[in-house]
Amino acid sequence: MGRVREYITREIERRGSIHITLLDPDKVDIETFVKLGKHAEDAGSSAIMVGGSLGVNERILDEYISELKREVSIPIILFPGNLSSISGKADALWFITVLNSLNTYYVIEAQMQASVILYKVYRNLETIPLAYLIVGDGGAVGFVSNARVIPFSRAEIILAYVLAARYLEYPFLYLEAGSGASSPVPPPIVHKSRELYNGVLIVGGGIREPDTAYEIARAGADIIVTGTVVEKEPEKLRKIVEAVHRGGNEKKRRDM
């Protein structure tokens, strides 16, 4: 287990649930990117994910991450949208399988191609296996990943994929409603996913309010990811992080 993965595990054990901020270099200039990253750390985020579905390449990532690392001490984890979204400046990389993509490229072919690049060029970059399931609205990532997005009304199908991630022994599972989604993953689906899945459960998309973050953490999410809120309402981020920790503490007490 790598250093970043160990850190995430310790943080979850300590708090019950943690918050990670997602920043997209394609949406902001470098000065704003660094400012938002500093704000995320100050607000209590445990890590920063960097990536986006479109418009990001290695040169941009190297520049943005290098500047950010001068200002923050929490880990920076790549959240790649394509093969050019890899940077040796980051601390780790989510090695993603899109479970419900209709295109095998996002299931195994991109991973095969990335593996050669990682082995030859970025051998020191920590990789963390991640099963990625796109649900609800799905957002831009649903289109880009050619996913058969699963509506919340078909919870039984979502949970069948959750079980698949369990039996494939993915250590991390991300339920993604999509950036800027109209609705987040409902707490009952999060709760049932927590019962079925024995790895680290991540939930993101459509989480804009502290009460929502609290309910999702309390339902069983180990990690909650927000991105849009830090870009549009950065002053609200601290309250969301505090709500995640409160919900995580309740989850931890319930599970003891």
Contents of the next structure:
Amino acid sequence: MGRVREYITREIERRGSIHITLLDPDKVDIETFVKLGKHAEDAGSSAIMVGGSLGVNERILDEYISELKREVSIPIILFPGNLSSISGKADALWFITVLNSLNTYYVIEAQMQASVILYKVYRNLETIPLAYLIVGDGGAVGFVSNARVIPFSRAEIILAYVLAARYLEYPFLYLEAGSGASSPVPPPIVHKSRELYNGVLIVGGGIREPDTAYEIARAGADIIVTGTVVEKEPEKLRKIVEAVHRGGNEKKRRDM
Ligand code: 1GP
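What would the structure be for the form predicted together with SN-glycerol-1-phosphate (1GP), given that what you showed me was the form predicted alone?
And the full complex, kicking off with our chain again.
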């Protein structure tokens, strides 16, 4: 197991649930990016994910991440939208397969192409396998990755995919409602997913309020990702992180 994965696992054991901040270099200039990254670390985020669906390439990532690394000590994990979203400056890379994409490119072909680059150029970049399921609103990522986005009203289909991730033994599963989604993944769906899947469960998309973060963590999410809130209402972040830890604590007590 790589260093970042080990750290994440330890943090989840310690806290029950942890928070990760997502920063999109396409949405902010480099100064703001670094400022928000520092703010995320101060607010208690356990790591920073960097990526977005559009407008990011290796040069931009190298530049943004190098600057950020000077200022923060929590791990920086790439959240790639495509093949040009790899940077050797990061600590790790989510190696993503989009479970419900209709286009095999997002299921395995991009990964096949990326693998050769990782092997040849970025041998030291830690990769963390991640099954990614786009649900609810789906956001830009739903369009870009050509996913057959599953509405929350079809919980049984969502849970069938969760079971598939269980039997495929993916160590990490991300329930993604899409950045800026109007409604986040409902806690009952998180709760059921938790019952069916034993790996690390990540939930993100549309989480803007501490109460929502608390409910989702309590329902069983190991990692909660927020992106938009740090850009739009940075003052809320600390409360959200605290809520994740509070919810995680309850989840931990219940599981004991
Ligand atoms: C998107 O789940 C993340 O990949 C974060 O979404 O921007 O809505 O917090 P938000």
